[in-house]
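A lone chain, given as structure tokens: the form predicted on its own.
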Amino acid sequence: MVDVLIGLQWGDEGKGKIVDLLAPRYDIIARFQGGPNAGHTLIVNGKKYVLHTIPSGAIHPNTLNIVGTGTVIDPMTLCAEMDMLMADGIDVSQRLELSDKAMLILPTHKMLDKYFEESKGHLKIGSTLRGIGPAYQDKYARIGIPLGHIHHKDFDAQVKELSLFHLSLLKIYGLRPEDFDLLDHAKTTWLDAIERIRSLSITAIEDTINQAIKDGAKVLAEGAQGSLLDITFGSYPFVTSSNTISANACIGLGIAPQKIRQVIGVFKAYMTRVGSGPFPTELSNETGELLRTHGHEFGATTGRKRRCGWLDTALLHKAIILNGVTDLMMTKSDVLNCLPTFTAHDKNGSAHEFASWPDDIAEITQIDHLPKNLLKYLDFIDHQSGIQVSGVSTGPQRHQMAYR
């Protein structure tokens, strides 16, 4: 049995918290797409963890964490995450399995990302500059290096050949001497990380997952970024480099569609976006700044300010349809009470104003016990989305959750 958890907006919906909350119900947590451009934040007993590659089940000692076939992996980022967890006594190395078909991110991929973005001028998409796009580009050009190749005899030759090709492109874009020096330094760190990763479990994860399902295991497929950033269905070209919708869980993990049981969609009570691209309900004013401040809306990966705006239920409804969502979870409801009133847009684009609530909702565990004004807002969302919200996050901590 496989359940899929995805974001329904432009990423940063709070998926990490929900995965961490649900993880004890599952045997396997598996990332199926994206790379270290994702930042899934977990806050456990006041301690903050930001995971970019390792699935959000890492905190739970009995959970197998799989990095799937549809991902791209930066060895340095992966090692840094393992060290961060180890510093808190969490050794995830024996509970981590990496797909041999996931693609490697080289230092030159990151540099290409930087120069590609610079070349766009005012049309920049707001890339995280983590090398994600160039790594996927090489995958589909069939010149990339799958992770499993680190055990091949000619691995060093493959890295050299691809790096030289990247350098030829970078010279066309005007590679600066100081960036060439940075690449030299990064190469040494990258190769050290490769040596560490060789000791990890690198396998055909599709075999692991399908056998586990056959044996009755429960799998949670963890999506990265958000549905509105999907390379195909998002606001192209202001999108990420992978398919972020639930259907890609099948390809990214190597499972058949009929194995999927539930699709859990996560969305914020308002909306945020990092980088460029259309944002119909954006608040470029003091209200938007207030939401950003109270919601701590700064990118977990880049630290950049997130653009803030009202909930757009037309986009929410579209994401629900595209993903076949069966369960809705809303986060950041506690942020809205920093305002006396707030707004949301219905499927026709009309604005609706709602009164906020002065109550502290952090310890409420049942949706029926939430303030009346918040319940009115939930009724509006239920009606516009066509699905009843089944869980509401009432604060950043793991236990701060209200259920229907």
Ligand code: IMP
Contents of the next structure:
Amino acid sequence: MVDVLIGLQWGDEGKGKIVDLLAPRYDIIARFQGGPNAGHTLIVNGKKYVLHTIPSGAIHPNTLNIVGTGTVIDPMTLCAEMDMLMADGIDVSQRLELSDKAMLILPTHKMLDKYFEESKGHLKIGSTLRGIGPAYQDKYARIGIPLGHIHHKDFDAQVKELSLFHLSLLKIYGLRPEDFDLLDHAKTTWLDAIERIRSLSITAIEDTINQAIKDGAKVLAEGAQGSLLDITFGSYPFVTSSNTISANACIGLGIAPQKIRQVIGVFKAYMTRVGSGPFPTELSNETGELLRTHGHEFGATTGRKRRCGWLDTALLHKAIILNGVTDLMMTKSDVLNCLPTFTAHDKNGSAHEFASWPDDIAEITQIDHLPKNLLKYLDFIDHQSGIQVSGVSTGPQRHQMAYR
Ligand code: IMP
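The structure above corresponds to the form predicted on its own; please provide the structure of the form predicted together with the ligand.
Below is the entire complex, every chain and molecule, led by the chain shown above.
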């Protein structure tokens, strides 16, 4: 059976922590969409790991980590991540399987991302510039290079042909000499990374997963970004370039819909967004600044400041419906007590004020034992979202979690 875990907002909901926490219950953790635009932060034994490509099961010695068919892979980021883990004695290479159908990100994809974005003027998305959009563009134009082609005889020729096509596009966009030099340098590093990943397990992961399910294995499909950034249901064009909602776990891993059991939806007690696009409950004032500082709201991938605002339960409710959420988890509730009072919007857009709590909640493990004011907030969310919150994260550490 497969459980799917997805973010219900604009990404950065704290999914990495929840996946890491749930990992021991699963045999396989699999990423099904997106690429190194994601930044999943895990804090284990006081040490911080930020993962962009490798699923968040990386730290668990018995978990198989799968990078699925619906993803895009930058070999350089992948190698850097493996090295980061290796520096801590974690050799993930034997527990990592990459889809032969995942699409390769070339250095020219990243450069195109930058030039496309520059040309957009006021319609700039605020892309992470990791080449994600251009790589998916090529996939759907049927000129992309699937990872499995790494073992084809004419792989080098494919890379050359696609790079030349990209260069012709970049010239139209006015490729600057310094960027041309950058590309030249990146080419060598990219090819070195390709050589390194050749020895990894690159397979038809859909066969691995379906056989594992048949054998009784438990799979967790780990979503990246968030539902409000979904290419179809998000605030287009200010979205990412993949479907981020739970339904895409089927396509992105090659599993049938009836294999899915639970859909775990993760949301933050307030809201954040990196990049451009509508944010109805945004706080462009000192309160927003306070949430940013106390919540360490800076992008895990780009370091950019995250825009902060109140919880909008109309958006939360819609995301719950689109994903078919069965289990609802709230993160970063501890950040709210940097304020004496805070606000949340109901489904009709009306603001409601809540008092915070002076108590430290970091060691509370049962929802019933949380401060009365936080319980009031949870009641409001349960009522507005139509589903009870079943887990409340009370701090960044793995064990800081209260359950119902
Ligand atoms: P792209 O996916 O890098 O093209 O970026 C498109 C939009 O999605 C931008 O607003 C990014 O800031 C946002 N985005 C992409 N990935 C993430 C993520 O993992 N967390 C939060 N925002 C993201």
